[in-house]
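Shown here is one chain on its own, the form predicted on its own, set out as structure tokens.
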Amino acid sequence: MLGLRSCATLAEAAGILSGDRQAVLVGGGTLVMRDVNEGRLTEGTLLRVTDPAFRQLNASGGRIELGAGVTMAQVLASRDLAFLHPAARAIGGPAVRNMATIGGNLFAETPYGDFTVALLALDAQVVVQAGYGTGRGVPLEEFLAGRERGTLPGLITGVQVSRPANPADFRFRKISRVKPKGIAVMSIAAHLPAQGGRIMQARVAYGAMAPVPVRARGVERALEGKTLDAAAIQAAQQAALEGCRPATDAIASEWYRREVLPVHLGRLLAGEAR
């Protein structure tokens, strides 16, 4: 039978999930009440936090702090966030995004999980909190390796990521057969910094091309110290599948997800419409 346990602060709900292997931490709920309602979840604790701290949004510097709790229609009614607004508009309707939160969908499975692709392309770092402790930054690829083997390492309390020195650096396109909101056939984001001209520290990131958001880092290196040229794309779409294990389901075949990844990543590079 599931229970229901409301948590006063982010160091309780962290020593909560840290002893009881049956716990889950409830956000906005888009996840954990589909498994709910589907009949997949019914035995635990349901934790719901009530700290401010869950779901504080601080984004007035270069260094931005987003709690786990906070929320897409959130992201997208910060200015300060502009960047980041097509990766938030991703997420469902207007309905979904009420609700669904940035550390819900660091937890979304393939073919979901569209924000995260963002945050991975921009070098996030996830704040982990275990037991009682204090909190610790975690690379958001190395959080994203330990959740594919299974291994969590404790609550998420937020996200923390950079911003683009130049907001156009940062590109996100999301492939979908239902618009707006339809499920990801994939999704791609790319953070394209340059200096002189010519792409330095390139991070491209997929969603929907393996079990969890993956870098592609074939992209990244023929992309590295070029200008962005017809050249430097064409490099770029040759090395488009280093990396990619894209699984077969209802919104398309792994052959498909092969074939048109490499068009989707040239038209994002070269900064064409969706």
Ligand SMILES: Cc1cc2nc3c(=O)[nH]c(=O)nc-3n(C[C@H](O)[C@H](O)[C@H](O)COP(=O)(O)OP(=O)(O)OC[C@H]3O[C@@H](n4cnc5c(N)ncnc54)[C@H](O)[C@@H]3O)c2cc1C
Second form
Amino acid sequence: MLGLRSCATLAEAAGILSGDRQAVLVGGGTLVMRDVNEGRLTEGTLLRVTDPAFRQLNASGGRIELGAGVTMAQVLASRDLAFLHPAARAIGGPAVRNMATIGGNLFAETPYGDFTVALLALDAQVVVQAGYGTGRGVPLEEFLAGRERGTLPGLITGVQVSRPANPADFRFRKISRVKPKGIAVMSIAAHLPAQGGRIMQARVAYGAMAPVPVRARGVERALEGKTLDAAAIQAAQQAALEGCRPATDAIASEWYRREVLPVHLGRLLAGEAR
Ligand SMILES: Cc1cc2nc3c(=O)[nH]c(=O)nc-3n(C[C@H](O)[C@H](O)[C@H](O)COP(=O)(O)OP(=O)(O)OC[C@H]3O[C@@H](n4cnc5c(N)ncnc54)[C@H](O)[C@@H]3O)c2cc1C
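For comparison with the form predicted on its own, provide the form predicted together with the ligand.
Zooming out: every chain and molecule, the one shown earlier first.
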């Protein structure tokens, strides 16, 4: 049988999640409740967090803190988060965005997880709280590697990112067959900070090109120290597939994903409108 329990504090939820293997946190519930409704989840306790900190958004400064329970609609309502709007707008339709949380997106199985791709390109830290102690920051890339291995982290209380010095340095693109709310063939995010016209410490991430969102390290290397001209974009396209392990699913075949990735990466880097 399934039970439902409300937790007034993050610590209470984290404590229960650590001690009870059958406890399942409900963020917005867009995925969890589908499992319940379709009979895949029939035992255990569904945990709801009512602690206001879970939905708190602190985005006015350079260091941005987003509670894991912040929804895509909340992101879209924040002018301070305008650079993240393309990624938040890429999640489902309005009804889904009203419920879907940032925390839940971190766990969404590929080809979902579009917002997480944006966070990965921004070098986000995930705040993990295991048990009743305080939370600790874990690089998102590390969290995703653990998720792929099947490690359960406990409660994610929030996510932290640094604001890009120039909003134009951050780019996001989701490629889908059905517009505007189709599931991703792939999504690509790039943070391309530049000094004196040369790219320094680029971070590029893909969704739906591996079992979890991954960094495009070959592309990052190809862009390092370069001006973003046609030659640099071509070099990046040549390195685009490094580290990719796309699947064949109902949306696209592995072959198709590999074929079109360099094209879409080139368009994103060239700043072409869709
Ligand atoms: C019609 C439809 C369209 C969709 N379209 C998209 C799309 O375009 N792109 C996309 O990326 N996704 C899409 N999704 C998937 C989903 O809505 C989003 O990924 C969403 O962000 C998941 O968040 P949630 O809060 O609803 O997750 P939930 O369903 O609440 O949780 C999902 C999983 O994460 C765990 N979890 C959630 N929060 C935490 C936390 N803070 N700590 C620990 N564990 C946690 C839950 O226990 C569960 O296992 C779609 C879903 C539907 C139904």
